[in-house]
Amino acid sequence: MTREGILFIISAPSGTGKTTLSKELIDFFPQLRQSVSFTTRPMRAGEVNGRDYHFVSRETFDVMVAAGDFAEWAEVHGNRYGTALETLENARRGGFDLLLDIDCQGAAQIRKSYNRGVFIFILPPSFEELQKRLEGRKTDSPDVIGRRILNARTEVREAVWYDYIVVNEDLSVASANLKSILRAEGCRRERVLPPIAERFGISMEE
């Protein structure tokens, strides 16, 4: 009894803990996989084509854009990144769940072009705490941190259209809340009934 795979889209301001939380979900749920994007940037040492990214030429990427092959795509620092519709459809039909870690603009594109998925926004407890976390990483200059905070003030306004909002004040609590969301979505009537209706003689009509 295989149900359709579920697409989970997670967005959050930089420094909120999205990457750590996403990894915990991947490690916890055996049926959940990380979406692999297409990119035109060169492969870095240690990266594997098809695992980290699908590395393609600019020409190939442009052809895919023209053909409408992407659910979302963007250009960042001169390189293009995109999520293929085929990737999402293969997961849905194959019955495995897919996790997509993406910014608000990309999430909005997917909502419009694909019209499927569960959208989750992760918030920091406050902008002050977010700044402390960014400073604590000791990887960015004060100017970069300032820009990230400004971007975060814009990004949090997008949370109003997401399906779920999780505040990452305590990592273990936020992780537990995310796991609860994924479990609950897997038990939704419209996901569970189709593969078992015939076996149990259940009518799909209310």
Ligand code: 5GP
Contents of the next structure:
Amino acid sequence: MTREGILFIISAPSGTGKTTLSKELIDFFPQLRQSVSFTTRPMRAGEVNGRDYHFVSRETFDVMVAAGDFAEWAEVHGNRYGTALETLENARRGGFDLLLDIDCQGAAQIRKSYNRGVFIFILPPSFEELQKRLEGRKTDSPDVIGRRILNARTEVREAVWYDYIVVNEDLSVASANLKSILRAEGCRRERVLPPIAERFGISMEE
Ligand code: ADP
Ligand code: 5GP
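Alongside the form predicted alone that was just displayed, please also present the structure of the form predicted together with the named molecule.
Zooming out: every chain and molecule, the one shown earlier first.
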């Protein structure tokens, strides 16, 4: 790959299908890697430390915040989540694309502090369907599901400032739309030309 790595930031209310869709993207694009966040949330059945998240105590998380280790962090549904600066740096140095599954507060912090990044918001078809998906996933108590639905009503309003919006009604359509967005972003003039302009005698000035 000759172009610089791209930072893709995906946000969605919990239960929309973000994890399912992200996995498809990671399996599809060889140059794309998933950013592994730090969290104080307890591990769910089937999750693996270091693969799904770096699971840390609240004390460790707060020490990292104080040390300036995070590019962004936020409290979501009562737990803390953060993206390490080192994760972004490794992607930049390694020249691969990075997928960040983070909430709107974190996405807004990235947008403010970096002038690069492609912001994608995934919407569920409706709040009713969102509730069904959370219940069907069987990973959260009714109490937690209630809190997530309540938060979703505020979160969806943030969709207004994202670059792209994908509605995850039919999984294969949503997945195809996301793949098109990622492909198109990789072909943007400002990403493709700089490393090869000289080879073709093209000036970067219009
Ligand atoms: P998130 O990461 O956004 O919290 P998940 O990827 O865990 O969401 O998906 C929540 C649940 O909804 C899972 O059980 C998943 O299989 C299901 N799901 C995801 N996308 C769809 C879809 N388009 N139609 C029906 N069910 C879906
Ligand atoms: P879950 O507990 O379901 O894995 O994630 C809950 C929420 O936390 C999701 O909206 C997810 O996008 C968000 N999240 C996960 N990692 C991060 C992170 O590093 N930073 C921020 N700001 N949010 C995150």
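Positions refer to the first chain, counted from 1. All figures in this text were calculated on a predicted structure; none of them were measured in a lab. For clarity, a rigid core is taken as the largest C-alpha set superposing within 1.5 Å between two forms.
Visitor: From C-alpha superpositions of the two rigid parts, what is the smaller part's rotation angle between the two forms, in degrees?
Guide: Treating the chain as two rigid parts, the smaller one turns 28 degrees between the two forms.
Visitor: Ser57: how large is its C-alpha shift between the two forms, with the rigid core as the superposition reference, in Å?
Guide: Here the C-alpha difference is 8.8 Å.
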